[in-house]
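Only one chain is given next, in structure tokens, and it is the form predicted alone.
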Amino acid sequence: MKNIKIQAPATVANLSCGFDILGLCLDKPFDEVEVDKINQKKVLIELVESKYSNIPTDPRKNTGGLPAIQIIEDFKLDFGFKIKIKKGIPLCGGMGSSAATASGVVFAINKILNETLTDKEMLKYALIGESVSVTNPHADNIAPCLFGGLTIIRDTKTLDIININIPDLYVCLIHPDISVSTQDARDMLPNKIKLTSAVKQWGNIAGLVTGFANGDFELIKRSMQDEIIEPVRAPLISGFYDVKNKSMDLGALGCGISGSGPTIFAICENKITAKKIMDFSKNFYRNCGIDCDVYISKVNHSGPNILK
């Protein structure tokens, strides 16, 4: 193989109690993402006008530039390739873009490679392309965008991820035109917690992921709460409680702050709560005098869709 085009898909990090250890995977947004073995052994990054284009075309400060450079250095390749990207998930957008751009470009290669990449080292090398936009990667955007459904990372320093089966839920994404930085928040988060907070959280992670995995949805809208990370990020996104509290109203199983934010999420049993949720979220920024960005996704078992 010479040439593959592929979506790569967004993604949800946290749900909430989750912090680092889970991410699901979602139809959309999506990256575009086209790779060609090109015979001169270096790599060439090429940008589709988009309304996310403005990221770097150096292929060692792109996300996924890196990590196909990392690739033709360890694998000794006497080729390289040229990496053409539309973006399609907002930057800073708590969406899993950086991720996407480079588990797509991961899974591109692999693909050109004839599969040569066991899983974790495609794990391995996306997240050498996460650690241009952060300085302490994790695989929790990473590893749903590159596996589909909802993922456990047990362990980033080992790659210990597990996939659970989930139910065909509904996701809501509102994204409104606020600035947030992913190394900013995270770090605002506090670097020591009270036992009780820490053990109400570890009950929400069991029961949340129980949940999903029983597809028992009143066991997830009982977990699906935040005790640490949340209550120190909502301040940064102007209007997140009244979009969360009229979302649990509309009949979301759960919302919260996708990743770092500003998104906000809510995962639904069905597509017409996902509408009722979305259509009340673009009424009430465009009330507030902010931009609004809004997506609904079904879960996306299976991770980056090829296009050609």
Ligand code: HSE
Second form
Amino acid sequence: MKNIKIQAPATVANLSCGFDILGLCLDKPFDEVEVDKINQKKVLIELVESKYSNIPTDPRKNTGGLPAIQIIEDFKLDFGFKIKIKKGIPLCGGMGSSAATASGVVFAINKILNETLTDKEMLKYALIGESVSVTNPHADNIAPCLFGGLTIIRDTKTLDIININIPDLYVCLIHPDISVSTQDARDMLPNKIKLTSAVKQWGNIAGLVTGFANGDFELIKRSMQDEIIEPVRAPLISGFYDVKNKSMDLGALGCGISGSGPTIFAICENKITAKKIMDFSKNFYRNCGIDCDVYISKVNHSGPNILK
Ligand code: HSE
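Provide the structure of the form predicted together with the ligand, given the form predicted alone shown above.
The next block holds the full complex; its first chain is the one shown before.
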């Protein structure tokens, strides 16, 4: 295979109580990544014009470029790659945009290499890509993006990832035009937490994963609570509690901050509920004078979609 074009999907990290350890794959929005095998032993990045195409073309500064360089070096390849990226996932929105590019490139290159990489190697190289945009990168976006569904990052260091089969749910993503720096959103978190809060959080994580695995919607609803991170980060997102409270009133199973924000996610049993939340949120932010993009997506169970 000399050429492949794929869609690399957005992901929701954390899912409220699962800070840094849970991630969910969606169908949209997505980046389009096309990789060509080229005779020269180098990596070329080409960007297709889009609303979010303001990313580096220097391969070492691009989340897709760096893993490609590393793969060429590690596997002593005598050829290189031309990588064409069309960004469809907003940058710095909390929807795993940098991870989608990194994972998409690694996934595509692996196909060109006749699936030479193991799952763990794919994670390793995608994480190298993530390191371009954040210090101490986490696998809670790259793992769901690569493998689909709900992933548990049991351990980032050893890349011990567990994939959970979950029901066909809908997710409404509400992305208000508010600037939240991922680094600031991490730096503001407490270094120490109360044991009572930790115990509550552990109970919720266990309940949430069990609820997803068993398709127990009431258990998901009871468990999708964040005792620790959300109360600290919520003030960064104007209108967060208005959207959250209304989403729950409208029938969401859970609502919280997607990754480090400012995107808000609401998980729903059906598209009708997701659409009601979308309509409310659009109106709400319009009335606040804040631009807002909204997406409704199904859970993606398989990861990147091969276009050709
Ligand atoms: N889990 C990270 C955070 C974002 O909430 O800061 C994605 O890695």
